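A single chain comes next, written as structure tokens; it is the form predicted alone.
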Amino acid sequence: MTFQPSKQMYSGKIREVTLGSGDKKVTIGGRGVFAFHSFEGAVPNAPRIAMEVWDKDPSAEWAEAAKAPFSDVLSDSAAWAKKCVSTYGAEIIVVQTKSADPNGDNRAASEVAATVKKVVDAVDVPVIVWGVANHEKDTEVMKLVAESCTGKNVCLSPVEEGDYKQIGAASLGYKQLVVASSPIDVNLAKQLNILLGNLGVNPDNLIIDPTTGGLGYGLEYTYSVMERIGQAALTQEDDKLQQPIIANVANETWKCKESNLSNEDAPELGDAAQRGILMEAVTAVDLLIAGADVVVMRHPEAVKLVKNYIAKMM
């Protein structure tokens, strides 16, 4: 007799959100069951992997293993994005606007937005624009991005309680999507969604970022919050939490100490290149199981591992 898993009926459903425009637009969400529980019900849209590019050359900050696949394009964000799509099969591009950071390069908002526009024009897949979590600077940048990318259905992130009115208004005015970002707390995530809804943001244009902790650096907290958001959405029919979830995995896993220590500095930790790749892949898989609909990744080998996992689970 074949094994028959026990099944549970869910009364709620995750909303579908469509990113981008044209033939390569991507729809996420739509499931009425927990992640990968296709034995319990329909999972119409598989989770997606987004690949990140920076709006500046990250050579001084990145581990050698992370730089190697992109060594020929790190100084050209548009070429970098095109390589992610054409060579590594990226279905979504995330532009990390690192150069805008007031505590770093503090590049002018107009220059940052111009770089983002070049990336958007260079690829035919959806683009998510990720700020630096400085309310004043992100507001400047995202307003210009929203205007210059009219018609592209780009996603503006992170939208936080301190800037949701300004960035939310820009998304409404230019018909863009938003990522609502809150610090690893279910109630704060719900509250921000309510605030954006009161502003007029349509739930069909809203994605949740509950804040990502990497492997060994808060992963369990993110996992727990994502799982609880999913439970509230599916079993309690909480319509303020029935949004797809995105996890900015690369940004967290590749900045941790273990991903950057060389073989000479930490021979006991194994091969440095594989160490960073596996930390990224394990974090991404864990958060997909927790309920993430999009994971943002960096290294092509980590992307390949996670794509294979998704294919097997679906």
The other form holds:
Amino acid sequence: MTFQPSKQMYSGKIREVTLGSGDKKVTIGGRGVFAFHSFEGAVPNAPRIAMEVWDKDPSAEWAEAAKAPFSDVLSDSAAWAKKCVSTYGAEIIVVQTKSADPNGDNRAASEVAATVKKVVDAVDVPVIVWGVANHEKDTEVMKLVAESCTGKNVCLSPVEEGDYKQIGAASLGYKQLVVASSPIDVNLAKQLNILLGNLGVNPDNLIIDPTTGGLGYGLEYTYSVMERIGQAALTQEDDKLQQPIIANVANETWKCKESNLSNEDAPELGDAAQRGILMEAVTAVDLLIAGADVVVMRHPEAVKLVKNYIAKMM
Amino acid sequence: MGLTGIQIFKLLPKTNCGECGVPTCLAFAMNLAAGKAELDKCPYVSAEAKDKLASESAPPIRPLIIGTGDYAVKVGGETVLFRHEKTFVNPPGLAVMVSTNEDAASVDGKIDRFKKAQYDRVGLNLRAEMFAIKDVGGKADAFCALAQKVSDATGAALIFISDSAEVLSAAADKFKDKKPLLCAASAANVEAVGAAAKAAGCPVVAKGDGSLESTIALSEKLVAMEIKDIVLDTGTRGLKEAFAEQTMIRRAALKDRFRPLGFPTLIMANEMADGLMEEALVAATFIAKYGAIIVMSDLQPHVLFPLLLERLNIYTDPQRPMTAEQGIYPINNPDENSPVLVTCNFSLTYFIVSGEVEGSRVPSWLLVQDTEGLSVMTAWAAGKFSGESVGTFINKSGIKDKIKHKTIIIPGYAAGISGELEEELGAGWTVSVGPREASQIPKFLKNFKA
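Moving on from the form predicted alone, please list the structure of the form predicted in complex with its partner chain.
Then the entire complex follows, led off by the chain already shown.
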């Protein structure tokens, strides 16, 4: 019997979105086939890894393994971002504005935005600003960030149904990008894209965040929703879902119990540092396979592993 | 996929004799199509129809079992390309390799780690199941001795790896009761290895030379020898190429019912990476995309644990939420004065809430109510997390005998049930409304006074 490989029919393409400005800007999306399916069609842009920095010293919350590589910069977000770029080759920086959380430090929006601005000015790679998913506070912070970072083409995230008008307007006013964030559901993702479109947000400036579940904590939901978005976009001509996808990986994987247990607390789980790195890297690999165009990561070793992985898969 | 009832009906005698147990041939055909009846029940069906039906109704990817007893691994039997289309059914077996030229201490270490690395999660025992025994040097005695040692110590399902048909044949004969997977029949030795597999009744790997075509040729040869339990190894060791092949194999089997590729696949992750961490990512790739057996050079717990979690996640049935068992969960050694929290039994909710309570280091009692796997908000909206149901559950749970105080903490999203719940619990009881998001639990507990 002669073998003819069965062909997957594709009818759509993911839009290209460009983050940042200048020499180091990054373009994602653009493929007309499922993730890593270069045997069936062109994949013009490899998926990217964004490295995260916090806008406050995370020492009280982070596992030892995650702190070690950054011990000299954890209290200075701009220095931290610089180190990610110069030492670890980060191509995108995500600033997590953790200090803004009204249930936590509740730092004033102006101070938060000032820290973000310092990071944006410190690096030449694109920056994504990731809020705390509190509509009022994120709106306050993102408005200030959008204004102070004019011309930098930064990405405001997460934009949710409850604050899309405010943050969407800020992105339009100061020509920034948005990450549309919805809770693990294809239809809700589509609906938010439509709402943002009605507001006037150009699809060329729009990335989807379908909400990330970490390994062992709901990864399968994110994995399948990404595959479904990809199928709708590429094989069912669903124009409203043809956007690149981002997954906020590290934030989820490093907060779970198993990434934080020390060697003494859980000898049965092996080496704590390597375990945490793999919890992060395996989650990233799964979501890249499912269709993520950007994965947000923390540990330099995990970043290196996944970068090498992407290179092999392209 | 498969024949419809009407297509099957056309192949039946259409006599409506009723001897199969249902009154008409059409009804019988419908039952066959639905998998509710066996063709053997019809005494009059023609041999030709039997052949056609048997081949059409056989699963598109052959299900088969490697090993015996507790560690037997069932692979194959998959029916979809994407887990959300229905579900993946048989999680890939994870194997660790030992070879005949490996020193005893190294082998013992792998055996020891294999036995110890077992993890309980949502009522399941997560662990690796297989050992791959590799022949270096072609000595059957040494090979069998190593296999015996591993088998006696672990009971693991075994994969026998050798280029030598003599070694495989001797080992298959000696261990046939253990149903090892023979690896592999290649172009050079397919007749001899196929014969050994057939004689011992063991599944066998068809190993190609790095192409699908060569793998197809071998699987066809083995099928022609009337061997049914075949596993495919295309011989490809490039990550990207193997990913493309695994996708094409799964598609050919499901979409085109291309029989020579309708078998589970073997991934030699140990030959596809530089170092154990990289191997882990290779394994992760093929746990998600279509590997049925994955061989690794070592299974250090920090590598195995994330892979076991991934396998659990990917192979969870999307049609059925995973649930935690209803009951009282003591966290951080609580006593009679410790706070009591109640939540639902959606497994994610349970993991996240229990993780946060544990992380808070505040000794606490966590009560998990059976809400049929619904999350707090959904269960509350569906009336399955009402004051009455939560109250009844708490009253019967036995928690009242374990504590001296009379306060229950409920999830913030279920704040609406507090009045009704206080009534259900009886005089003196107070319901305290906890945070909406689990991440706020540690802060809440640290400030909480029962």
